[in-house]
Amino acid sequence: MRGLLVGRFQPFHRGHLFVVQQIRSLRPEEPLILGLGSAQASYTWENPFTAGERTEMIARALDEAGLRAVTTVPIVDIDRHALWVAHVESLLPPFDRVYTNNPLTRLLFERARYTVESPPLFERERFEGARIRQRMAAGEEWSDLVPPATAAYLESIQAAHRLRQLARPASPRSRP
């Protein structure tokens, strides 16, 4: 059938790409859905990129890597764990396998009787979204931590500038 990998992908980095490549190599015939968690959130430190921007950076990176049969679908948070799996099911085409290393995601999908697998992590201490965002905001080198197509896209949307702005303390006048 299909597999599901849920993540925020803020940004989509080489660790994410490694996981997708591993899943596709283990089950090349199985289409894969990337569920974009917290799709409603953007322009915050934790979630600086919109669902559309994340979809674009992922599509470019997967195309560059020659990965096919991967679909991205935004998943808006509902903040009700007991209903979350049903919410995800309502948004996605049918799937029967979930890939996650998140303990809560594992628990919720196992409780709903899905097969849940933990994909191997790739240099987790190096490829971590918060660390990449910090490097971008600090003006440090970050582009080697994401696929080249993702780096080019992030440059085109001035992502480092956005993160520098988001990292600054907000003044009372700058709050919406």
Second form
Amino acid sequence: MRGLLVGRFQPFHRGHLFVVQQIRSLRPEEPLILGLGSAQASYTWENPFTAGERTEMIARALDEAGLRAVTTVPIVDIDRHALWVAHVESLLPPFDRVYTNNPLTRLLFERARYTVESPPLFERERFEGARIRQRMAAGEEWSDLVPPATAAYLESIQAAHRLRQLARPASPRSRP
Ligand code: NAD
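Right, the form predicted on its own is done; let's see the coordinates for the form predicted together with nicotinamide-adenine-dinucleotide (NAD).
Entire complex below, previous chain first.
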């Protein structure tokens, strides 16, 4: 058996890490794939970080936490939801269990007869990508909401500066 956890991880936060730790402790022998959704997207408010940056922030966090047998695979979006599971299957090694709390992701994998599990949310009022992006843009404290190695990496790429720029409405002169 191999598991798949799908997410955008914008950014990878302590809620995501908690889920990975839960899955590894529940099924230590089962390899786990982190499917990086919306891999084509970056430098937008919803998806500020590139797939490469997300791969790096996750790798550092997993290494810091001593988590092994977890691989990360980018998945670009396609504009036909009905074909998305086949698209995912074409990009990943075989998997048979999917972990998600996203209603659309659940629906599509269930329709394709996968076993879908929804791990419990960990302090969702604190650990939520949109909330962390908002705090970054507002100049508020955010680093304790992500794993320490991820925080150091995000600092190194000036993530908060990027979020502040993306949060601003584009002026007429900066529009293409
Ligand atoms: P996300 O990063 O917001 O969440 C990833 C997972 O982590 C989710 O299951 C979420 O419930 C869980 N999580 C978040 N906070 C948590 C916390 N505090 N504690 C525990 N778990 C927590 O990513 P997402 O938006 O769910 O990603 C779905 C991806 O699938 C998107 O990129 C989407 O575009 C893609 N998708 C694409 C298509 C298509 O291309 N047609 C179709 C369906 C889905």
